[in-house]
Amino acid sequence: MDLKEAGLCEGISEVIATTRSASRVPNAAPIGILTREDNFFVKLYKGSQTISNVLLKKELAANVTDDAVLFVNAAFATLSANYFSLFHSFPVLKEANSWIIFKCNVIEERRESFLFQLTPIAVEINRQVMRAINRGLNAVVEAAILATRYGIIEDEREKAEMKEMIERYAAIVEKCGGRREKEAMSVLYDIMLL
């Protein structure tokens, strides 16, 4: 199954994974899906709701979006039921450009993470968005990834370096981003209280 039309390209594609708990409560969190030729992989870290749900249900949905605010909210907030709909009886984000449901098979366990091979089982393209590369959107994604790690880092020097990097990304967002990217960066700063 070629997933390029759904938005997954060679390398690491940042998406929002949706999963569900044993009691069918949906969860959303950004992840990176690694694509090599026609093989798909994801590393999920122990201790997250995403890994708990994937280990239980052995599936996840990749929600492809270019909405910076949705990406930041999924990284730092519990999304309400209003954000979700069902695709093949699985929770997905209503506003995503496409959904890909994957079966997840553990291929490696490490001290802090699991590596899964992903097998696509269903794909839906809601809208094909052709968009030029926007450095502001990319900077928001990079800043959000750093911000998710910022809260768990204990080394003060490393934390200061990370804060400095986030501030550099914020400057790129201010220079290159559109309204949604600037709003996303503002949300990120509010969450981090920088």
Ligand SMILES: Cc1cc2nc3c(=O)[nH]c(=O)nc-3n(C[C@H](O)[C@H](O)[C@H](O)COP(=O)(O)O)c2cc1C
Given for the second form:
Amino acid sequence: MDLKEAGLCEGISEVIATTRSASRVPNAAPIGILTREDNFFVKLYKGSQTISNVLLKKELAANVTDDAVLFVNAAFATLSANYFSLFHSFPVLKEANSWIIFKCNVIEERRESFLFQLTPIAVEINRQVMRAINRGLNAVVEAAILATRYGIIEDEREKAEMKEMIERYAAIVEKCGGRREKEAMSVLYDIMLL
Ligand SMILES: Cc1cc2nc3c(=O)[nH]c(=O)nc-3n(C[C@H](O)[C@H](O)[C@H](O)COP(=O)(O)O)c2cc1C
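Since we've got the form predicted on its own here, give me the form predicted together with this ligand too.
Shown next: the complete complex, the earlier chain at its head.
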């Protein structure tokens, strides 16, 4: 199935995965979906709520958005119930430009991660967004990836290097970002206590 119209192009697409737990609590977190020809994959690291939910329910929704604040909130905060709507009782994000619900099959288990092959079972396109590349948005995404690791590494030198990189991304956000990117960076700084 071609999911280009829904926003998933060749390579890795950064999206917000929504999943639900056994007790139907919705969860959201950024993940990268790899598209290779018409095949879709995701590598999920052990220890997250997302992986517990996916192993249990074998489903995830990939929510496509270019909202920097939503990305950062999904990565570091618990999104409240009013961010979600339900499609046949599966949580998706109300604000998503599009979403795709996938069935997830484990194809490989490693020490720290599982690799899943994804099969689309439902797609919704709410709006098709035309937006030129914004370095500020890309910088927020890069900084958010570093920030999710920052919390788990212990080596002080590595932490200092990461902080320096995040500061470089923050300078790009300041120069190139719009209001949402600047707000996202400030949320990220608050969370990291930088
Ligand atoms: C842009 C971005 C992409 C990410 N991609 C992945 C990914 O592909 N796989 C993964 O396991 N974690 C990924 N992460 C990290 C998770 O989002 C992060 O561990 C999150 O805190 C998990 O939240 P949860 O416990 O609510 O599932 C990514 C983070 C960011 C910011």
